[in-house]
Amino acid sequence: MSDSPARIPVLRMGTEYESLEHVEVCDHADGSVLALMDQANAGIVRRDLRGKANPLREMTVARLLEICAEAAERFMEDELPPAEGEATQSPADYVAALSSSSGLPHTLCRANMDKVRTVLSKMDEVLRGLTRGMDLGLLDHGVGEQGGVAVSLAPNTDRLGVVLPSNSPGVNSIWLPAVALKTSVVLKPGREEPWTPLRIVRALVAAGAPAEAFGFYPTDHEGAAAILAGCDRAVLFGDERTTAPWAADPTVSVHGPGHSKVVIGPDESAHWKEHLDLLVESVAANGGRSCVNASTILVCDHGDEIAEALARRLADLEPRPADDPEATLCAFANPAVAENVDAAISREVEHGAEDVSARLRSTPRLAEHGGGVFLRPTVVRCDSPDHPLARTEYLFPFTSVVEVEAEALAASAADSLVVTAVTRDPALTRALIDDAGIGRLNLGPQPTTKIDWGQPHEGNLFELLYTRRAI
């Protein structure tokens, strides 16, 4: 990769486009320009989404699975050009660029890279989970039989619009099955993280997918709204403010804050030390940047002891150079975000909460290292599940420990993307099973961050893209 800034183009469903307008993708630490990213205005997006054919519809699922498997290796191993005629980007170049713009250390860049490869290489397994074991030949023929019953599938859209964030490259794994499900994709990348979706597209095309099946539109808020409105089905990532206007739209799958939780039942309270590793993993994996990280830990007793022990363990996680093999904390691409989060936590702990981590360490939460701005892990002890810090999710290792009555544990765990229930109590287990507001339930000592690609945990992409009907 050359020392001059890379060019990140607009991909207009098979046609590369160089815009007169661009934004700079910069190094989070020193502000140097890594790339010039072309911009597509909302008018271009609307124009391109009118009347475009979907070339994937004519391909077989078997062939698309072969393409995904080959793309998995190309994504991991090949030198791929961000733009036509530009210098190629090796895997090491990709990791360096991703780390520089997003703040992720190289260790987490590679871990997320492997997550993408896993989904592509095991796409048949992923589709079996999404379709609940359906004969994938139904996608080729539109009609068939399942469980002795005649079934017909009708596609809800030819294109899936996807508005991506910048916090974690692994979220790209959520839209990837659309390709094997014969649906073109229209991507709006995050400003600090255009590298991963573009590299995935380049790998899929190099593996034999038609370039006309992919749109890549770096754009503004108006352009993002045009993608969501112009595609009959869409996926939106963002915070509560970004996702709220689309939350009631059944054509948009909203991926906002997860508010994931660990529940330790009354039967396991005395054994909490045995589950400390699980708590550390749930809170701190992937730098705390995932919606599946536990932002709340609910217990019946021993809350003070659990909070202090967890804070001591997380205190070992310190800012390190991005290429340090022991690095696990992420820098903030926008230092102002870290400063605002730090101020918000300090403000809220004055009312019914204690910053246990601050009591145990001599260093401030907000830290600068190598030009990057970090937040050190933080464990707070809240007096109520209704405390603002017990209902807040931040993009670093942050969690609240809350004691509630045993009979209130299930209700306090409601509206969570993931709940890990460390209990054998049948009443508590049944109450959690019956709660439709829990996206994925882990029964037993499994971290909230454990992913099973055969078990979708935040919506079902197949059900978004297809209607299964009687015939």
Contents of the next structure:
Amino acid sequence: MSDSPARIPVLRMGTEYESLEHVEVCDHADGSVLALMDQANAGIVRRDLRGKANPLREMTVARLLEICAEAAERFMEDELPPAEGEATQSPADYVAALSSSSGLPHTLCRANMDKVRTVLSKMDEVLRGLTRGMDLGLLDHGVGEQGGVAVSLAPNTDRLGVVLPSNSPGVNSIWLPAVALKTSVVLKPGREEPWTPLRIVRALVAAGAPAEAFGFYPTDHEGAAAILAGCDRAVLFGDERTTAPWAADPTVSVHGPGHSKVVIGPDESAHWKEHLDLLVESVAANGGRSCVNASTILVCDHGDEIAEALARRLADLEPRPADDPEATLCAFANPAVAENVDAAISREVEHGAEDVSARLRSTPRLAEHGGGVFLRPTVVRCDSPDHPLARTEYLFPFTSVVEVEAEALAASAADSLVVTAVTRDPALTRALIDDAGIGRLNLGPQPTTKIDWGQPHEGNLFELLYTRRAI
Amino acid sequence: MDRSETERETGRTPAGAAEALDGHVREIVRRHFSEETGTPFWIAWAREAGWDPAEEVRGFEDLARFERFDGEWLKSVPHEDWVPKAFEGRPFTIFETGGTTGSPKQRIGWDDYKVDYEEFSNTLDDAAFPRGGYWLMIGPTGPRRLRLAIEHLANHRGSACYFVDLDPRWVKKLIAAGDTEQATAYMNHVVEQAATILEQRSVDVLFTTPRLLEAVGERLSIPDAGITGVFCGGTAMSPQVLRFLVEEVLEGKVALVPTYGNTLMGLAAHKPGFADEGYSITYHAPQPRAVLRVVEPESGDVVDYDEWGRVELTTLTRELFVPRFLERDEALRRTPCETYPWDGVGEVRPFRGEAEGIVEGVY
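The block above covers the form predicted alone; next, return the form predicted together with the partner chain.
Starting with the chain above, the whole complex follows.
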């Protein structure tokens, strides 16, 4: 890859388009321009989405699985051009660019790369999980049998709109199965992370997928809304403010904050030390950037000891250079965000909470390292599950430890993307099982961040894309 | 008389234009501030201010002695106080501003809009805007000066105009409430009415906003409907949006004339040949009747060429004197051009500092 800024184009359902407007994708530390990203005006998005062509519909699932498998390797190994006719990007270039704009250390970039590869290469497994073991041939024929029962499927859309965030490349694994499910995709990349979705598209096309199946529209708020409104089904990532207008729309699968939690039942709280590794992993994996990272730990007692021990363990995580193999913390792509988060935590701990990490270390929460701005891991001890810090997740290793009555544990764990339940208590287990507001329930000592591709945890893409009809 | 003197006389050079402007400023200020012809509001203002603009203003630079025109005056001062003596006894028309930055302002007028739009007519190409054809305006009618102005412009060119109304204040409310469903339904309602006219009648010229133009283009092929010329304005048009409208919505077959205007100024014309300049639009005020400057708001100094600043309007007609009114917009200051030898305003858009509070919507 050359030293001059890369060009990130608009892909108008396969056709590359050079816009008159672009935004700069910059290095988070020194502000140098890594790429000029073309911007599609909303009118272009609306115009392109008026067409309904879906070249994937005529392809067999078997062929699409082959393409995905080949794309997995191409994504990992190939030199792929961000824009046609321009310098190619090697895997190492990709990791460097991704790290530079998003603040993720190379270690986490590679881990997320591997996550994308896994989903592409094991797409048959992923589809089995999404369809709960359905014969995938049903997607080709539309009618068939499942468990001796006649089944018919109808696609809800030809195109899946996806409005992506910038926090972690791993989120791309959520829309990827759409391709194997014969649905074209219309992607809006995040401001600081266009690299991964574009590289995936290039890899899929290189592997034989029709280019016309892919829209890639860097665009503004109006353009994002045009994608959500113009596709019959869509996936939207964002904070509560971004997602609120679409929360009640059944055609939009909203991926907001996860509010994931670890619950330690009354039967296990005396053994909390045994679960410290699980807590560290749940809070700090992937730099704390994922919606599956635990932002709250609910216990009946030993709250102070747990908070202190966790804070001591997390205090070992210090900002390091991006290419350090030991790096685990991410720099903030926008330093102002880190400053605002830092100020918000300092403000909120004044009332009914304590920053345990701050007490144990001599360094401030906000740190500068190598020009990047970081937040050091933070464990706060809150006196109530209703404390604002017990209900907030941030994009760094941050968690609250809250003591509640044993009877209130299940209720306090409601509305969580992932709950890890460290308990054998039958009543607590049952109450958690019966809570439909929990997206994924880990029964037993597994980190909240552990992902099983056979068990989709955040909405079910297959159910979003297809309707099972009576036949 | 050598060539440069001739040009100066006719205002075809920047120096000539500036000289012509100074003369016009003297005349207009004298009219609004003299006891014989003046405007009650300004005569009272001068008494209070303790200086006599009628005598002391010698040219445009002297208008810096005025504080910025306060838009609130157009909401509260009785209309009679804005009637120059020369117009006493003549019934006036009340025009309202769009109301995108708060409650609407009113200005009164008589012939200004006719003069402004007749002058603008001279900038139009007869092939794209044929004399004697039919026009369709899709946009705010109601209390807007624009509605009468467009009809007058059409009539002035021997044409007649159909109208489809759009109430921007209702759109503003819908968008502010996040009611995209109703906003879309309302836009569809407007576009359907326009499409009906285009399908049933032979129309040559469209006047509408960028978003509505796009929406009409989604409903039907605009060139196939017989449209040869389009005026487009009312909301910001970035170079990319303009290119999209020209290349895709109008299919590269219809002349597009971007417009920038408002109730206080009249209509600014664009510098021809924007496609050769990366679709970056530069507007030039109908000087000397109105002057647009791009300024640093605190000091009031003009910014350097190709720098961003706030748009400042000065209106200088016999009907209305508005010194140094700070518009809601920001723009790039552009150099004079051959057609318009005075400063232009480029890539006008809502001022970013206030943009979050401004609801542009479809209008």
